[in-house]
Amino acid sequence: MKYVIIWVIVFAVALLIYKITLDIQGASQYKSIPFSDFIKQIDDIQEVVIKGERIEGKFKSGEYFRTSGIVEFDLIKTMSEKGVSVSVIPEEKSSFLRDIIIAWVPTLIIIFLFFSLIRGIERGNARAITFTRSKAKLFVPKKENKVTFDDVAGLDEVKEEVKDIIEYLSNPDKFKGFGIRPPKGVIFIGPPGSGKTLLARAIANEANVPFFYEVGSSFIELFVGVGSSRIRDLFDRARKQAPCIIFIDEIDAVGRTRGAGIGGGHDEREQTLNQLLVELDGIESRGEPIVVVAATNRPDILDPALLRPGRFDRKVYFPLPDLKGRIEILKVHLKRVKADPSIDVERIAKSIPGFSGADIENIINEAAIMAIRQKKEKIDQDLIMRARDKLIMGVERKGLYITDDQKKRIAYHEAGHTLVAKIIGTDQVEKVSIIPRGRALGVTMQIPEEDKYIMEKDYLLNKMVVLLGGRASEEIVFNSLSTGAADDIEKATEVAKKMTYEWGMSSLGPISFKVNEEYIFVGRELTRREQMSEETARKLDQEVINIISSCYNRAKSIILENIDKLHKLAQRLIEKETLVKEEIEEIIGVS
């Protein structure tokens, strides 16, 4: 009965709107006048159209009019004698059925669909709106292209940490028999490209269980409630496939600390996070063989409730691979391409410190593309090193026209970096080039002899001296300055600031003046001026200036003492454009 009344009201309102619309459309062009005025103004009329009792016409002034009345033959004769153009059209009978079909069918279809949607939602059918469904992709273990632990190289400690997850998914009853709480939530923490997603898929394949892949940002939509609906749908799907793994990549998109957003507790993202917390608790209470794995490179911004015991209580850290790890990763990726067996994997691994697994894969892939382009049957050492140079320094821009004067300045700039680096004895200079690459007009590539996890103060000061060597060389040789050292100055200043503000390597002592990021998520970050006195801020600024000035003066001193070697190195660079390690040592005489 309720829906019948609603339909009657909707029909009546729609009929009224239709009538008003017709009246408005007519009124927008014709002016209604009384029939008596029409007779009086016959001399001013230009033309008339008579449709039964309805009369429409046009005045000589151009204005349209409308009236109604019975027009007799004498009146028509009179209008014709006065030069009025008279047209008589038989009145058409209005088709009520046709009007209903044209005006009401589309409207009623839309209303019917709307009410069907509302009734579906009232009945709890979340699938009535398709965008409330989870977008998670389901991967079922297959024999072909199966990712296993053998494909995950350079993460031996991490693989040991997650083996009990495989054991639990393979035999959940074993854990129940011991009366222990099995692992339910595991969060992978590490830099981009370190193998978090790859390891999650390998865990699912090793345990031979389905794998749901979802991205944290896909839960957040414009409409309120969509995120929480997708969370519910994801876990409902997972329960039907249990035992299984749910992998949520970039969970920081939905798991940020609550209360930090502009919307407060009513923020859509926070409602989604609340639903995720409830579902995680539901897994534990039901004892379902489901493991939720999440990945992020920003663990500092996650909500504490997400990381408490019983939810994501196990944290697994993914470091960047060391030398041994890089060698293993290179071997894994070289297996899937046609590679020359004589490739020195260890030398390549030493030349790419700080590279992630994804970076290494990209190098091999780029080298394979180069091999196809040059019609080579295999990837060799030279192609891999060229691919490395391309990814580190950018693509060579040999077509860029540079004048001789600019080329000379660039050569002396890069020679300054190289000379200072060789004299000081800091990281080895692998290659120096004045061929423009990417955004740089010249490049000096330095490779550390070993992976550095701790940097001493002397090492940092030497790095800054090398960075400022190019600027010092330009000033000494040309007695002028240019913008070519902008990037070097920025990097050197950043190191000096970290030494002063964070690492306690200044005359102010072992004190941290690091900027507090407590309010960064509410759109306001405290500046250091707000956290310390003006006097302390001035001392810090002066300390940074002193460090930079000292390093710059040292760079100038080294170049002045070895000016002949600088000229030789720059001249050879102008001639050859690129010099490798052996050629540099031959010119400078320093190994």
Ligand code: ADP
Given for the second form:
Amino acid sequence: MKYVIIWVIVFAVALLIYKITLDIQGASQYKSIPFSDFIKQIDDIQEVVIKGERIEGKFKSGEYFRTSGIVEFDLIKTMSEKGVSVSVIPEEKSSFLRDIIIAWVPTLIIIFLFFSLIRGIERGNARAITFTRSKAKLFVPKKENKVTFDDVAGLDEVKEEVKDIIEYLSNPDKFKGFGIRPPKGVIFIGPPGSGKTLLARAIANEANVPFFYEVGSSFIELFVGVGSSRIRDLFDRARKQAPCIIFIDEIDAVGRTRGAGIGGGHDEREQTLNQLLVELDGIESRGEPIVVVAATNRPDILDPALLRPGRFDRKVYFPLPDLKGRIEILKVHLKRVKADPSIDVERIAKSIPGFSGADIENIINEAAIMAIRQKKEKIDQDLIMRARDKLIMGVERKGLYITDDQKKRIAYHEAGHTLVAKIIGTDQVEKVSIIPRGRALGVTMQIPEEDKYIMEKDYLLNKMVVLLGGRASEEIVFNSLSTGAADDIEKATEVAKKMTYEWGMSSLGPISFKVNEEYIFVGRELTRREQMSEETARKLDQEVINIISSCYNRAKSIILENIDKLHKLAQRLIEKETLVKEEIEEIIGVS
Ligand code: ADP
Ligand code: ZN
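Next up, can you give the form predicted in complex with adenosine-5'-diphosphate of this protein, since the form predicted on its own came first?
Below is the whole assembly, all chains and molecules, this chain first.
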């Protein structure tokens, strides 16, 4: 409703301005006279401009006048006979209403379409004009195909933490009897694909209760009030099905700190958030057996009001799976498909550090698709590894035509990465290949030996030396540069910048020069430079340059010291196109 009021005000102001301009014009220059006076005074007139029914002119006395009426041709003739200069301007039929319509209707339509379009895109559908009903998906517990606790792998501690929710939903009265405060609002925190939705569904199934699924952004609409009525509707629906679970994915879309963010959905979001708080409080005070689970990856931007006692007062963290977790997740997903029993699950798990549960599911699906295409009976180790490579590095583009000169350059570039990595002894080189994949013309694939939760400065520097090894090799061998190193350079620079700006690893000491996010909402993002002195900015730039150039020099000297090995490696690459760990070690030796 607020928008309507705003437009009414805008209209009124426009009207006023229009009228005032008319008045000023009239008052300053033209005197309005009746049409009859105009006819009577024709002799005194010097010139006349006729625009349809509007007539403006000047008396011989120099005075301006204005009138309106229908000027017949005879009258024009009479006037010109009397020496009056008459000009007739084709009628514009310009009326006040028409002006307004011309000025405003298209603007309104454009604004409206624009917003609807944006909303439509955001929500991924074309039905941009939406209604106040919640479209939350409802899952009722089913015997077949149901997600159970056993399907959720590698999250033992998390599962332990949510057991009481199942107990509560299966038997709400028991909790009441004991006077235990039941779990009401739970927030699942973790990166995408870490199993938050999966676990929430498993809880519902284990407790044998319905499960409502909604995404936070679906409450954010152009029109103020829509989001909050959708929230109300969702909770009304849930109340009828209680006991049940309401799962709100990406809660941060609604739950952002109030007062942050620019324009548009501002009021709307605030109102939606308030409604959510009201509903949560209602469940708490009325003791309804509904558990609301919200998921997010950004708990830091949530409005503190959401996290108060009685609301989302329990936080459950979903880490990315460690080695053991990945093994278990692999097993769960391998059970769904026909898998060769000889598959070495541990070896696969080791080669995919940092992968989420969803990524692992993807690998298995991809391998299954490959198996069908190749008419294989079962998924085997090789297919899984190829599926993994495809997900990490993109699809092989065997059809791309590459000249021998280019092939040689790519081979030396990749050999540079591999050699430096082996000599420095950072993350294992699993494979090096000059078969183009995705955007890359060649790949050196490194796998960290353990999951890296924190990175030491030396580790980062070594990584950068490896990144710059490709370019260094090209420079040494061909004595010329190419664009092939663009991605490497970008990545290395990114690390160097983070080291100086964020991680306090430069000679300036442990100071953060990160962009202050608060400034981002003033409408325009302040650049780093605007937040610091000119002198500091210059020092930081110099620091980044120093880090990069010292890494580059290290890469070059490693290559120069081992130039024989580089040539061998590149030669072998040109012959075979892909070398695996063992083949690389045969040439360079074990690091
Ligand atoms: P989130 O909600 O955290 O973004 P999801 O629960 O939607 O992630 O996970 C997507 C898919 O990834 C699941 O459907 C499941 O197949 C797989 N997955 C994620 N985590 C696990 C896990 N711990 N065990 C088994 N499968 C998982
Ligand atoms: Zn490279």
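Positions refer to the first chain, counted from 1. Model, not experiment: these values are computed from the prediction. Just so we're on the same page, rigid core means the largest C-alpha set that superposes within 1.5 Å between forms.
Put the two forms on the same core and the Cα of residue 44 is off by 2 Å or more between these two forms.
Once the rigid core is overlaid between these two forms, residue 482 does not reach a Cα shift of 2 Å, moving by less than that.
After superposition on the rigid core, displacement of the C-alpha of residue 173 between these two forms amounts to 2 Å or more.
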